[in-house]
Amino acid sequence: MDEKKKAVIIGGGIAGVQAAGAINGMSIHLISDEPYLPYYRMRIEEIFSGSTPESLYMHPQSWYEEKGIELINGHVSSIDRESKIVKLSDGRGICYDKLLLATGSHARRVELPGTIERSFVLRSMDDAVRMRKELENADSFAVLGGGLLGLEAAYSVASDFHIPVTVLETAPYILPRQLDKESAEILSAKLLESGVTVITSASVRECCGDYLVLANGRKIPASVFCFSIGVDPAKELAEGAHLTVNRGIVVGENLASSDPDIFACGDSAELNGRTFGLALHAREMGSAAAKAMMGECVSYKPSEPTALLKVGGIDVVSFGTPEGEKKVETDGEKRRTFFIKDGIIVGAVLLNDKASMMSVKAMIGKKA
């Protein structure tokens, strides 16, 4: 009987786990460098509310055993393409026939003049656990960046710790990639009712004790401070293995890298000059990469981006791109904003209208 071919996946995020669960007929090894079962990274702010790491796990241990997935905890130090071996920092070597890089991304942070002892990025489970400990003794909290994760973290801290919370956004309004200005202002007002102050067009000049000083001299209380200013694809392993990289690991529509036996998906991948940072695309790419690793013909086309957020009791759903001519429908409670270019609906934003999500999503790309 022929020995099964070996599929090795580096990365325990959504993309890696999705691929592992979709591969058939191969032995599967899933490598993660975190001491937890794979978890939903976009939910880690729930740790602030008292959730346990286990409550965020994607699947129980039994799921991996039933799927025949061997979970390996360790840090990958290099890839030997010639011998087809993944090398771990503890000296272990894992052979592969097909390799998937689902290495995710790194949270950005900037060096600011002055010092602030309790500054964090919010990217891993350990980040969230450490932040929660610091917040227990904090008297104020600030987030630099008005993106999805930053807003959810701000709202969670305001709700659970009841301390002053400030979001500092360099753009003219929050969520500029997902929302139009009017929808963003409605959301900012709702956040304020929940105890979160949003300051836009804000530039931090320096840290000064438990304060951040803005370019205009305004002082913002911040005994705990979190960077939420985006991510960069984790491409170091690919660079070390001399694969083609740009902003991310460059792949074709079959998600293969410049080495036909090495694939990449999720945040770490770059397809047609584009990188990806949404769970939607991580799941799609994980499934597509699994098929490609099994030898199927794959031509991955990313879906239009969708973002979901719930802040202060208000549901926010964003599809496509918020640009072009706007058409607004509202009854005072619910609000729909459609974006139209050349007679085609290219995007939509729903406030307090999650029930219409699927019907509106089906309209994207159709004639207005």
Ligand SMILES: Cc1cc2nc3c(=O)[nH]c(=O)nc-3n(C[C@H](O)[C@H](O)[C@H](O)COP(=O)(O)OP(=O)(O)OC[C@H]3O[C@@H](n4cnc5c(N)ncnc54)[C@H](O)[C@@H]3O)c2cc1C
Given for the second form:
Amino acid sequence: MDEKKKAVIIGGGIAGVQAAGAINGMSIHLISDEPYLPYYRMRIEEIFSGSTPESLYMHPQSWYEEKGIELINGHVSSIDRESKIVKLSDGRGICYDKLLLATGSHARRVELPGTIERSFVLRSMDDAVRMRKELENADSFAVLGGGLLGLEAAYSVASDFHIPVTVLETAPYILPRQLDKESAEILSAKLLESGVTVITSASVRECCGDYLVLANGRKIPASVFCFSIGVDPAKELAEGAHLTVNRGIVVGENLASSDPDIFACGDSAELNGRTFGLALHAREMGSAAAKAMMGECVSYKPSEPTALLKVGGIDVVSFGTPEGEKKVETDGEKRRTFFIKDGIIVGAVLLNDKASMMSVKAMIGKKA
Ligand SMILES: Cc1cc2nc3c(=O)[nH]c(=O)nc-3n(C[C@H](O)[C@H](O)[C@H](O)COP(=O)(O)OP(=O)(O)OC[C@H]3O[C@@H](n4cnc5c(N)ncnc54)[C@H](O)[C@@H]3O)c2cc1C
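What would the structure be for the form predicted in complex with this ligand, rather than the form predicted on its own?
Then the entire complex follows, led off by the chain already shown.
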């Protein structure tokens, strides 16, 4: 009898589920250590406004059954590459022919002197559920980090809990990777109208009761606070299995690791010296890894990311890099900033002009 080859996927995030849904002709085991069906991680803030975990599920249980995907709840503790078995911490072992590491990333924290009980990261459904409970009795909130996730968390808490919210950013302005200074200042002013105070060039020294204390001695009310200072790829399983790792699990354009039967995708993978951290790439890589696991020839090229944010009623869209000569066009509330290097448009930021998104995206990389 011609037995089906076994595809085992570790991680039930976007990358893992995308791959599981795209694999044909193999038996599929999808292992996840979270006590929920796979859910949309980027929507977990909706828990603050009363959404249930179930409402964030990517698919109902029946979808997995119809696709022949066996969902396994458990934590993989090691990979035995010689016997081709993944071992779960409860003692179970699962054989594979092709293995996919879609283990995502860990949110970073820093050690701050003082109380840490009410400090959070916002990475998982459980983080959001716990944070919501604390916020119900909080009288102030602060976010360390003025990146996309930090601003979205700050805005959600200000809207849902109506308490003073402060964003503390070490750079001279928020979203330094996506915006130029002027656009960032317009956004900060809008955030203030929504109850979010932005403090830039801020360095936190310690946590003292219901306050965070900055290096300059200023006290920021924060009965609950959240770190939003980036993520680190979850590569410990790969390290334990002696695969090549750097910042993430090193893969080639066919998404294979240094072991040709083990692939990696999503936040945990590193391709050409680059790690990702965006749902867009997790989804793309999941599809590409599925093809590679089925034996197809794959040469994955990541799309250029578009950052999309809605805060304080402002749509912010950013493409490419905010570097080079600046050209600004305004039309009432709409503001388009183009960044030009050697006569080529290398980046753009749109404020309140989501309608131009596709046409402006098409201009990136073209002559100004
Ligand atoms: C609050 C928030 C908002 C975001 N907003 C956006 C956005 O607007 N746009 C955007 O592009 N991106 C956004 N992101 C980032 C996006 O969610 C991630 O890039 C994406 O989830 C990565 O998908 P992944 O499948 O690689 O990993 P993950 O979604 O992290 O999934 C990995 C899964 O693997 C599990 N796992 C890890 N190790 C093991 C193990 N040993 N055994 C079993 N299971 C294991 C983890 O528990 C997890 O469930 C946001 C992220 C957060 C937290």
